[in-house]
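Here you get one chain, nothing else, as structure tokens; it is the form predicted on its own.
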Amino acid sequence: MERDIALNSPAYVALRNAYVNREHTLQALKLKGKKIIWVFGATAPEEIIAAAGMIPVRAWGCAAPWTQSDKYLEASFGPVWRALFDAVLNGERRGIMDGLVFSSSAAMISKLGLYIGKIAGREPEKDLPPVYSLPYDCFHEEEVMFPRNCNETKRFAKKMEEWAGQPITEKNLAAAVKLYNGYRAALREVIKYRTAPDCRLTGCEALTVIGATLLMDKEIATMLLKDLAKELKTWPVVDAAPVFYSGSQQENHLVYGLIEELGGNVVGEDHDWGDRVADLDIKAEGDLYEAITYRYTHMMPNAEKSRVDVRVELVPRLIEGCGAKGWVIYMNYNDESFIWDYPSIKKALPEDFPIYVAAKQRVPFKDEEKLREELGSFIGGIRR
């Protein structure tokens, strides 16, 4: 839930109307002649589309009923999926998309990737954006896989010329690789305000914040962040249960909302939406296309794209230092990846670490009552 302070804050105001009124938020910067890249996930590398003189933004969905979906798509796509689908297919965003950039931060992202191309080369009539799909290995180990994918990246940017219609120059691509690191590390030094038992910003608080960057010019929103960060030091603490978050991305407050109406509050997650964003900067030395693959395919490993025995390691790691005392794993039907690495995790946590797992979940909440009372339940008893 978002507080009174934070409403009143100019710099979490304007965040949060970046987050709120996303296709305005678009629309403005095409006003000012930049091209929009919409990019799905996060392990495309967004200072490559900035050195182009385009604005990278990260894909969000829309509201159901998904028509498009189910005209094309089989059920194994969850609801994330089947919305992001629906965002381009639809039409209704069309003014605000001059590109779209498939990253390989989930499988079900990298299907969309191949799905909607093959759609664009067969339906002329509907007009989609032009697509690439980067097919970044995440999995293997860095000396096989590393020349690959720097391979990769350079075609990447091969293609991101093509489209702005300028080339890359090495000067762009420094000062893009600048401008990141300093958004990323403004990222930081907020983000570290809703670790517990100091936390001074509530889950759904950071997730306007978080989500509204990747919306928004990074020279922008950088300069909010730092204004944020300097008020934040005078914010009152959070009273609530602080837990991890694993599962589905959340793109919206409907579940944190319900967490913190419950007397809960999210404290950290490992989704695409949230701390990754932070993660890992780009050594400025060196060969630069080197450097920006090796944070692209080495950022904090989510579920979908790591290993289990990395994982094990990973995240009581993150719950430990964003001081959770639950974890909560909630996850969309056909969206359940997580489960993969959940048994092997839970032994590597103290043997009575609260644990609530929400499977099979759907948009709006499946069985809403009944997954207050468990949820409710968990979070009592941390607080107790």
Contents of the next structure:
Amino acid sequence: MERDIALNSPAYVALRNAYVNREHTLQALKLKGKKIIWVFGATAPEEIIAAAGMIPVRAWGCAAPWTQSDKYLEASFGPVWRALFDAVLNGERRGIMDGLVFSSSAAMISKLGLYIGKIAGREPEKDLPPVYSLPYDCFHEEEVMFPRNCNETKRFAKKMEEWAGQPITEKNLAAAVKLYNGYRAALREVIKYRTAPDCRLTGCEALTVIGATLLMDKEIATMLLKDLAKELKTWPVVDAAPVFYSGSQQENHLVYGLIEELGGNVVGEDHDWGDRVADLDIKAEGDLYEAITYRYTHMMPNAEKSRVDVRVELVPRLIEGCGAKGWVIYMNYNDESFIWDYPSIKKALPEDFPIYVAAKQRVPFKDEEKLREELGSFIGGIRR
Amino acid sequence: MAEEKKAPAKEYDTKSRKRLEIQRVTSHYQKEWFMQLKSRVEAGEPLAWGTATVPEEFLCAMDIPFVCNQWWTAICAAKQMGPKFYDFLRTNGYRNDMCSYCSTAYACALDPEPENGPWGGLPKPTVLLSFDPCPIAKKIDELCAEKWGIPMFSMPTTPNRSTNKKEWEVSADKWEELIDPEGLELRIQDHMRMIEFLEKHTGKKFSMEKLKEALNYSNEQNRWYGKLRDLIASTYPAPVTVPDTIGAVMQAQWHRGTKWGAETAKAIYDEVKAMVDEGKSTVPNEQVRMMWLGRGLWFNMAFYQAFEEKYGASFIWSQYLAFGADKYVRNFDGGRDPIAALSTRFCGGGDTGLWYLKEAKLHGIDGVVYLISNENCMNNGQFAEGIIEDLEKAGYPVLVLKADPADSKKWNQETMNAAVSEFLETRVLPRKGLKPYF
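Give me the form predicted together with its partner chain now, not the form predicted on its own.
Starting with the chain above, the whole complex follows.
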């Protein structure tokens, strides 16, 4: 839910315009004459793409029907992944899509990269953009994996140089790191106002702000974030039950909007379109490739690509940190890595901590009435 | 395409008819081996647990018995215990309808009365070797290790930058071509770390000589599988079908690296060869030769035989024998390093679709049934649609069955029977101008 105070803020409105009119935002970027590189998931270093003189943007899905997914993907690919797959293959965004980078922040993202790469080879008439998959490993011992992940970063940089047709200079890389660190700092300044009890930004508003910046020129995004941060302290406190969200990534307001409509508010989350974006800066000293690798392999661990014990340590800390009084786990069908963490995390929370689990969800909602009833009752319980 | 709906109460035979002597021999051995294993573990011997892609030869070289997750899942499924175990997941706060193929062991570990499992239950392992690249499988392995209170070795997934598409052409003798040099070096390092881990946590010592011996046995075993595969492929009617050999083949495969594994593979071949020499076939009325893609239907091996009498449809190909035939042998003559050789197995790369096509042609296949799970990740990542398209283009009609190979609760025999029957009647038999026998 976006409040009038937000819709009257020039900074928020500028961000909102980018979020709502995503294709238009990218078309405007394209007019700058730079290549636009779509990044799938959160763990590919955008700094390197930017240092190569291209513009990284976060890939988002298109609305159903997903005809290409129906043709090529097995049923076990959930709606988020189907929407992303069709966004590439339906060709509608081809003019603002010069390259596709698949990060390893979810197994399904890696598989999408594999499938799209295969289709590009089999059906050249589709004229798909070039594909690159970046396989960071965050599961294994640091001393074993860090050097390997650093090599992956360097390999990725070489490919981006190839795509851009220009080298990545140290100067450009340092500038990109500085720009992104500044952007993340500005984003943290904004999202600190979403935490309870002194919460001044709703979950939907936070999604809008974070999501918008994933699609924008980072200099402009940083400027708008700084302007917004100055205003936020004067925005009224959100009167709603604060909840923490885990689960399928939310690229739009569908789920958060429902939570707000029912009297709740998402004050923190751990998915790729939320607080995770602002986590962890890059040390702007020493070997930058190592520093970049460190950031992208140590940022807030998501459910899909981290060990259970890591999540058991992390999630209760995040819940406490954002002042949530309940935990909503919302999973689309076959997007349910969370279920293997959840019982262990639950044990690490106070015994009576309210938790709501919605599994096997669809887009649009499979059984909205039931979901409303259950979620409403859960939020009502927290409010009481 | 046929899809699972809510299954009715089971009123059909799930066990295939045993038609080969070797089936009885390996079944008996399997149970005996397991009972001995329990005794050994109870007496303090170590036990390793892991996935199908664990290079068992290393464990043979260290005299560490190994139980494979997929084998145990198949045993639980065959004993119709899947539903019972998956309920333990539910009562412990997990979903009981996800990742069935990978979660059976964890479900067993949650059983408050583990002795009620197959053959008195799984003995508690000493170490867990996590080789599955799937992040969810890694989580399940982690939960298993935690529940059992044992250390886990997790194998990293090394990207394979080799452009080789026909891995079966080079895997035995030119295995260096299966993966790029950097990737191979990393996988060797990982296997060395695994050896260190095993030495530390089991007290057993690695021996290069024993590894060579184990790899020699393993190569011998899988060469027999190659000969068996070729014999089946070139004989009309095929001497045996998938359910005739799959159990024996896999029971020996889970013991690869041992003398028993090699001898059993030869015994399977010998029995089938004798049948060929005598002109015998388990489906003498064979009209069409069928290929089964995807996991085995472990809880219902009788399904493969259900179309023999009426249609003369003989399921003669599944991946299990063919994997051994084409993908496991690693010759290390000329002083080549057996650790490097084993490091190229399961290293990704190759084109599965091309391999299926090659095998379909070799076996004179008339139709393909492709098992794809609705709710599990099995087969996704294979680009099944591309495989189906290529098979169809090459003249092999394909039927997709959307079903779970491990959880019998979801199987609907009537729907699946009808789907395969219709497929045979409308797409497979007419192509050869044939009709059902009745």
